[in-house]
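Form predicted alone, single chain, as structure tokens, below.
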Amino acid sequence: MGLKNSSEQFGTVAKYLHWLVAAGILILLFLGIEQSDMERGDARTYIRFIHASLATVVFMLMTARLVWRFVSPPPGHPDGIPGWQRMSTSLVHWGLYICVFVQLSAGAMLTATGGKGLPMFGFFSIWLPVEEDHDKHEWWEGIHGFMWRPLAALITLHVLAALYNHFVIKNDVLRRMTIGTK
């Protein structure tokens, strides 16, 4: 297996941008999920701070994977898919890119109308070019706190397709992002 993508498989690159970020948005859905229902204090800062770390390093291996994708074209479909599953893959993938970066970069503008860096677990803080402003850091808290609804169902349809081509159709498309094609 290459680090490029072939006409078969992912590439290295591929799969470890896709684990990688796979696994960050589910923590980052589960610490923003958490932190939403506790009471302000010491613990829930603690929370959002590694929770705005963590996106601010999922935000740039996502641009990353995005980069990647061009640079490194995915494998086509396997023979036999129907033209309705191919279209529908490509509106989930895409659908998938486009509430992350939403939702990511709703979260930065937040952070950043709320008068603070993006923070960098302590290490230092990336400050974006942006005014401390109520009304728009209020207005930023709506787009995060509905987009990760959106991105859950996507991600959701997007594992259950993967499932379902790997246990009922008994194709390759899952080998592909993991251990390779038999």
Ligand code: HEM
Contents of the next structure:
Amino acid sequence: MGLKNSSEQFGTVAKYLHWLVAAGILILLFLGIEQSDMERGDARTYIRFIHASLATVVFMLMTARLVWRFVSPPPGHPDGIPGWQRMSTSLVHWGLYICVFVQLSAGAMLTATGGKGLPMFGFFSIWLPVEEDHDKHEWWEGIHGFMWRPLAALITLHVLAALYNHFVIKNDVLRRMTIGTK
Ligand code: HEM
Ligand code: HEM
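Hand over the structure of the form predicted in complex with the named molecule; the form predicted alone is what we had up.
To see the whole picture, the full complex is given below, headed by that same chain.
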């Protein structure tokens, strides 16, 4: 199995990036939703700090992923997939990229317009060239508080489609993103 994608399956780089980003986003959704019900205080501040630190790592991985997709394009659809499924797969994949980047950018902007740097687990912070601005902070907060819903809906569809291909259609779609095809 090579580092690059082949015409049949994903290579090692795309697989690691896919699963690291997937795990990161599921943890971010969990931490984000958890902290939204909490009272102000140290515990909530700490969860937000971990959430934003992990999100900054996911931002880097996701950017690497997009760049890698141009360096090494993904394999085509496996044989026998009907036209409507090819179309919906592409729509969901691009929808995921868009929702993830909007959510990441909104998180970064709400932090920056709140007058803070993007944290990295306390090692350092990344300061964006953005002025502190209360109105803009609230605007980005609104986008961030909304966008995770369509993102979570697309992730659900995406996971159901992967399981449907694997267990019902019994093709190689899940294998080529995990253990590989024979
Ligand atoms: C795909 C990536 C991300 C996901 C899925 C995500 C998810 C969430 C969710 C579900 C919430 C709760 C929203 C609510 O209260 O209604 C939240 C809040 C928050 N997120 Fe994210 N987030 C992501 C990226 C980021 C980034 C990049 C940052 C900053 C570096 C960030 C910083 C924050 C902060 C500070 C809050 C608390 C906001 C507030 O209510 O004032 N997030 N996030
Ligand atoms: C949670 C966040 C997730 C995101 C943002 C995400 C995003 C994506 C994207 C954008 C692709 C297209 C590959 C590319 O061309 O770049 C993809 C492929 C794939 N994902 Fe995910 N994914 C996530 C989670 C999952 C999970 C939990 C599963 C397992 C059930 C899964 C299974 C797959 C499979 C099997 C493929 C390959 C599809 C194919 O061969 O056409 N993904 N994912």
